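Just one chain is shown here, as structure tokens, and it is the form predicted alone.
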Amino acid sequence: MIAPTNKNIVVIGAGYGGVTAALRLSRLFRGHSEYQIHLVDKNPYHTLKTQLHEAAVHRREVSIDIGRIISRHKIMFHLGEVTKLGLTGKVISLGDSTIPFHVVVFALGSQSNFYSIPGLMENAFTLQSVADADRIYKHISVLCARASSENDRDRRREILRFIVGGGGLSGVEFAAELADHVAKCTQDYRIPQEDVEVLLIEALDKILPSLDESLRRQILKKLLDKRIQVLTNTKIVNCSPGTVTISPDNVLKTRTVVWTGGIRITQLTQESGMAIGSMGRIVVDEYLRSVDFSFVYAIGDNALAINPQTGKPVPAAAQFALQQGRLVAENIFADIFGERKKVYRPKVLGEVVSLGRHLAVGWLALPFIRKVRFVGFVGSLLKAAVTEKHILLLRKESRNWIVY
């Protein structure tokens, strides 16, 4: 039990938005000892979720210890999973312990949405965490080694048939990395390349629907060049051990289904009494506050934030979570001390799609230029720069310039 004498500001979730909000809050409130910043997460590290597709194939390090990030800040970290939200009493529960709060920020991220597809949750891999990426990496490594000694070609092709469900950013990036990695495996183990199949399955009529048509065409061409089969207007309708059924009624034998086809928000928010919108996201006002509780803010995947220019929901993407984390911290400070809060206006800084090592396609907004497009190796440098920028901003916010 945390003593209620301090005015606790609690951030739930140490993802892109949550850790940014906690660091900015700590800086803003450093001269106000009556306020204590708390950060809660079920893991002792911050995950670079936009890089999970690389970790799943190349075992890249994609986590940063929370202790390193907050070491120079007055932030109390709680390792645990929130089990109950008591908004009326302004308290959250972590198992047997509780934390009373003055203000709370929801930044819990998201979970895979299996859309009640039979067998999918039980038999498919997901790509939402470091543990997920590690499981996929080990699984692929075992399959490549096993295929090298399989003399029956049908069984070998079954072993080397990889199905990726979902043609959004995560699915496309993972499929591209996977195709490169499996091609290297077949070369190392002297397996015929034509025995490998990577299928990217999307229920809509196109992959990456948020991108403009010219970029989408370039990406599709690069995927086809990597021998990835892209099936649009196709749904996974059933998944069982060893098989997957795609619409209309095509059964494929496979050992690997990776599901990236949708997200949903934790059930906790739906049981909280707050207004909830699509995918379980919290309905927020122009300041990113819950429309029901003025002391509740939501950011990232948790917030159903509306772009005032388009009238449409802001996508669940890292660049928006980072912007929201900074804004919410400033609005909490402004609200407490009677200053003017800032209206949330999302800025689209660019979009980059990684298509394997040394290859990416995307665009970046630069001063005085509407869009600059990047393709190929230059695009991959841009993708790396985006990741490094986030780490640089973490160092700046945390005032810890040691390499993470």
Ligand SMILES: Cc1cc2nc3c(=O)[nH]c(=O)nc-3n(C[C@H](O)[C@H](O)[C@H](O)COP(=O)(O)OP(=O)(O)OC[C@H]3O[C@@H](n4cnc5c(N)ncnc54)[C@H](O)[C@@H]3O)c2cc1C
The other form holds:
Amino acid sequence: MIAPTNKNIVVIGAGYGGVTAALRLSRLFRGHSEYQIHLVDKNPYHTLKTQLHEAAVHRREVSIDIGRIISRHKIMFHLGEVTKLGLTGKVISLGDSTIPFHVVVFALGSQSNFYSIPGLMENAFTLQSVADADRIYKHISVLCARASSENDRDRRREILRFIVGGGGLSGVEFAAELADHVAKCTQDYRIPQEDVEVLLIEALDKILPSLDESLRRQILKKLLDKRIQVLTNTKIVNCSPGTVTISPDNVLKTRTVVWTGGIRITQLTQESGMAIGSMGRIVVDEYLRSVDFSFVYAIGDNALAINPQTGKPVPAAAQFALQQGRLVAENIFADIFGERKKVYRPKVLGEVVSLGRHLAVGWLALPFIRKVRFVGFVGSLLKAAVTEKHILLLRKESRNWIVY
Ligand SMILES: Cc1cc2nc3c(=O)[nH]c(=O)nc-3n(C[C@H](O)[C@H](O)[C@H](O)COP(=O)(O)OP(=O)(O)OC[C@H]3O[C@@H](n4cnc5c(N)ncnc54)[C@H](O)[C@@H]3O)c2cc1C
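Could you switch over to the form predicted in complex with this ligand, since the one displayed so far is the form predicted alone?
Everything in the complex follows now, all chains and molecules, and the chain you saw is the first one.
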């Protein structure tokens, strides 16, 4: 029940940024009962989205019940899909119900961008949610089982041709995981390994463009070791049930296309009247407030925040969503109580690319040492440590021993 006298601070989206913001807000406003913190999500769980490629091969559980996260906090959770943002009336709609707000934080994350490529949205899998990961897992299981009794070699190869579109972080991590998983499945069914093909297709001239050349070379080598074919300068131009056309006129027969080639923000922000920039991200000031509405904050993938050091937009990544979640909570508190707000300065903590169960390549900024690079098993331990750090921080912020 929403008390009409309360001033509602509403966080929409319970991903990395939203959960962090809601927990910190609840702590800051603990002694101010006239303020009520609300958290809204269409799912009753928090998704460890950076681990979805592992969920797609059933290697990891990636959801944590929201109830466990907020149980020791005075946060009101609303399960529902945000369908409208009424900024002038200061109300958000979840289908038929509404939540009036005093301040709102946008943390709705992102979804796949299909760039109007014909047939892609209808025929490709995406990897944006737990449901997507489950769908992919079941599909691969069915294909491997089907291939085991297929005597026609061409048809078997078609069944076992897997195409991953997009050579960014999620595409590369998923392709590596997929190659390991399919190798294991086909081994179990005694299917010849040479009938399996995993293709990673990237429109640019390189995969993982934000990484430096030497790390990229090492990643490429590891992908090739897993028998993944990496096709750069290659565009998917059409996708139909059973085929993918890649530039210029090459039609590949396949049952599986997983599209990780781009993201965009929900249409809702475009309809809200706020200034938006590339990918539909909300243009924010140095305090992560919408430049149009002082009571609207945006974080994570939703925010088009500019790094004051480089003048460039902060990338859509979990590490920045977490930092921004903490900062907006403090800035909302400061704004309400007339204190000085903090300017957002992103800290780049590293970039780690996992390449299957025991392998990762990347770098981390460790205290006192500037940049530590790693390749291989140690890398995979560090990647696991990054995920565990998020869980530990959630445990600390939520004051609860979350099991997931
Ligand atoms: C496979 C994969 C691997 C990745 N690996 C990495 C990595 O290694 N490192 C890294 O830094 N980043 C990685 N990323 C990117 C990272 O996951 C995102 O940048 C991060 O999740 C953004 O956090 P967020 O809080 O903005 O949104 P999210 O974490 O996406 O949370 C958004 C929340 O909003 C909810 N929501 C969405 N729409 C609605 C609606 N209309 N109504 C109600 N609720 C809604 C969703 O259910 C979700 O809970 C990866 C992404 C993917 C897909």
